[in-house]
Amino acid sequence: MKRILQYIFFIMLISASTVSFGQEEKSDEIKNLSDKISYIMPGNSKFLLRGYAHSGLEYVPDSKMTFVGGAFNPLFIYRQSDRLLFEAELETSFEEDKFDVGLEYANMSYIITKTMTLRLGKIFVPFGIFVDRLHPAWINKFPNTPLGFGHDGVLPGTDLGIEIRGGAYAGNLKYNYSFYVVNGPQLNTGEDHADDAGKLDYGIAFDNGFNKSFGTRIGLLPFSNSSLEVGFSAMIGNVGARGTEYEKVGSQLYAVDLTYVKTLNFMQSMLDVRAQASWVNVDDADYPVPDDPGQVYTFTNKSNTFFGQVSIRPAYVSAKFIKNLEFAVRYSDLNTPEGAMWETNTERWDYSLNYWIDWRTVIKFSYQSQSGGDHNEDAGEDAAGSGNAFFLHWAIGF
C-alpha cells in the first residue's frame, strides 16, 4: 500500500511540473506578443495643438493709420513617450502685401533625467530672457519688441543646433542652465547691400564654415519662493565665411538679465519686473566703401542694447473690471557702432494699459515715444527715428 501511494505522489508531481512548465511557456508567449504589439502600436503617445494669434491697429500721427497683424502662430507638440517629445511653431503673417509662412522653430527633446533635457533642431537661442520666454504676443505686455530684438535686431533669435538644459539645486540655491552649440550668426560683408557691412545675420539655415558658436545661460534663483532670478549669458564663435579674408573674424555676445515677480499685499497687486542688458562685439575687419569698391573702411564693431520693464496688475482686488487691468511701462535703447553705415543711437519709451479678458487673452492700448534714430538712411527698422505711435492690439493664446 505504501509503494502504491509513492507511485501516485510521483505521478502527481510530474503532472504539476508539466502544467507549470506549460504555463511558463504560455506566459513567455504572451509577453513576447505584448512586446510586439507595444512596438507596433503608439502606446502613450499624445498630440497637442497650441499657439497664439494677434491683430490690431497702428496709428502714427502725420504718417499712417493701418490695421496690422492678422498673424497666426500654431504650435505643434507631440509626445511619443514619457521621455521623447517633438515641438514646432509656424509663423504666419502679412509682410509687404504678401502672406508669409515661416518655421519659427522645430526640435526634438529627450528627457535624460529630471534635471537634464537634450534638444536638437531649430531652437530659441537662450540668450537672455526675451526671445526664449517673453516674445509670444499674448505674453509680451506690449505690441512690439524692445529695441535690438526681432528679425532685424542685433541679438540672436532662433538657430539650428543642439542644447543641454535643465535645473537643479546647489545646496539651498536653485539654478537653471543651458549649454548649446549652434550654427551661429554670419558676418554680413556688404556684398548684397553695402550699407549692411559689419552686421551679424542670424537664423541662416546653413553655416558658412566649420566653426560653430558656443553659448550658455546660467540662471540663479537665490530666494526660496523663486521670486528673483538673475541670469548670465554668453555666446562666442567665428562668423566669417570659410575661404575668405573674413574667415577668422569672431564675435562675442554677453548679456545679464533679471526677473522679479512679487505680490504687493498693501496694493493687492502683482508686480512684474524684467530687464536685460546685452553687448555684441565683432572683431575689426575691412569693408568696401559703398560708392568706391576699390577703397575699404573699418570701424570698432561694438553694439549694445538694454530694456527694462515694470508692470502692475491689481489681481487681488474684488472688483472684476479693476482686477483685470494691468499697467506696464518699458524703456529700451539701442547703440550700434560709430562709423558703420547702420550706426544708430535710439531710445524708446512704451506705455501700455492692458485688459485681460482671461488668463491668456489680452487687449493692449499702447503709446510709444521714440527719440534719436539713425545717422544713416539704412540703419534698420529698429532705428526708424524719432516719433510717437499709438497701438490697439489684441492677442490670444490657445
Contents of the next structure:
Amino acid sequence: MKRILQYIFFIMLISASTVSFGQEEKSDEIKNLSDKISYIMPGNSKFLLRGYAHSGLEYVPDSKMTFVGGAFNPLFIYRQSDRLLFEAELETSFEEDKFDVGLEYANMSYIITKTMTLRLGKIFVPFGIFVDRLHPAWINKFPNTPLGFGHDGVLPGTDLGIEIRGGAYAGNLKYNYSFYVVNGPQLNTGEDHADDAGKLDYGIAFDNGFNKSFGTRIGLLPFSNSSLEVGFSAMIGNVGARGTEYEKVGSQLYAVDLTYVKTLNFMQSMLDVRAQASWVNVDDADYPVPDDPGQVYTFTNKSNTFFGQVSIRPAYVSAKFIKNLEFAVRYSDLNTPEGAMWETNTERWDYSLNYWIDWRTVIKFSYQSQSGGDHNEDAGEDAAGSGNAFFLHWAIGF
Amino acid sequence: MKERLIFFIGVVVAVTIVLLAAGCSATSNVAANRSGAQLWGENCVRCHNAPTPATLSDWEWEVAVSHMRLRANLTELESEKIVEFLKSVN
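Take the protein just shown as the form predicted alone and give its structure as the form predicted in complex with the partner chain.
Entire complex below, previous chain first.
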C-alpha cells in the first residue's frame, strides 16, 4: 500500500513538473510573440505612405494617338497623436521630356474640439467639391477635369493659409463648415503673356500685398443617411499687386455644389450625382493693348463654369463582371469674359465606361465631345481642345 | 461695390447661423443611434467607393480614418464608430 502511495506521489511529481515546464515554455512563447508584435507596432506617432498613380492612352481623330500621363502621387500621412495630423502629397509626372515634381499639399491639422479642426499650411481651397474631393485619378470617374478646373482653369486649387473646418449637427441636421484665409489669387496684368490679361493666377507661393483672400464653404446634409449634400462657397479678396494701379482690384468668387449618393434597391445599383456651378467676378481694370503701349482696353471681367455628372454602378448584382462596371456621363461648360483675349464659350460632354478592379483601381474607357473652345488650355489640363477624343485611362490608389 | 457688400453680409449671416447652431448641439441622435457599419456605409461612399475593411490593418485604419475625418468633416463620434467597425471586420 505504501508502495502504491509512493508510486502515485512520484507520478504526480513528474506530471506537475512537466506541466509547469510546459507552462514556462508557453509563457516564453507568449513573451516571444508579444516582443515581436511590439517590435512592429508603431508608437504614438503613426505613419502611412499611400497615394495613387495613373496614365493612359489618348486618341484624337485625324490628329494624334499617344500614351499620356505617367503620374505618381505619393501621399504621406503622419498621425502624431489623437489630435495632431500632418498630410502631404507630391505630384510627380513625366511631362514633355522631363520628370516633374510638385507639392500638391502639405499641412498640419490640429483637432481643437469634437467638431472643429485648425489646419495650417498648403491646403486644398475648399471652394466647391471637385478639387478637394474628386480630383484624384482613382476617384474622378473621368480621365480629365471638368472645364474650368485644372492648372489652367478659372477656379482655385491649392493655396497657402489657415483654415478652420469641421462637421456638426444642428438638431438632426448635419452640416459642415470651413472658414479660411489664404494668400489668394493674383491678377494677371498681361505683363508676361498679353493674352492672359485679366485672368486670375492661383497657387502662387507668396502674396503680392497685404490683402489676403477670405473664404467659406458651408455644406448641409438634410437627410439623416447623409445621401444629399448641398454646399455654398464664397471667396473674396484683392488680387492686384501692392503699389500698382491694380492694387484696389478685388475678386468675388461664389459656388453652389450638390452631391447625391444613394443605393437604388430596385436597380441593385449605386447612383452618384454631382454638380457645381461657380462664378468668378473680378473688378474692372484697364490692361495695356499689346503692341500699342499707350493704349488700354477693358472688359467686364466675369467668368462662370458649371459641371454636372451622373454615374450608375450595378454594385449589388451577383454577376462579378457586371457589378464592377460603371457608366458615367458629365456635362461641363466654361464662359469667360467677352472682350478678354482669353474669351471662350466652351461646352463639353464626357462619357465613360469604367471597370473597377477593386475599390480604388479602375480602367476608364472614355469619349469626349467638345465644342466652342479653341484655346487648348481653357479646357483644363488634360483636354484635347475642340472636337472629339477617346481615352483609355487607368488609375490605382494605394 | 454693392455686390461686395451683399456678399459680405451674406458671409456674416452664414457664419452667425453656423456658430449659433454649433453652440446648440455638438452631437445628435443621428450619429448616436447608428452603428459603425451603418456610418461607414453612408459616409465612406460619399466621395469614393466604399473602402474594403480588409485593405488596412487596425493601426493603419486609425491613421486613414483620422485623415478622412478631416477630409469628410466627420465628428469625433462618427469617426470613432467607423474605426471600431473597420477594426472589427478587417
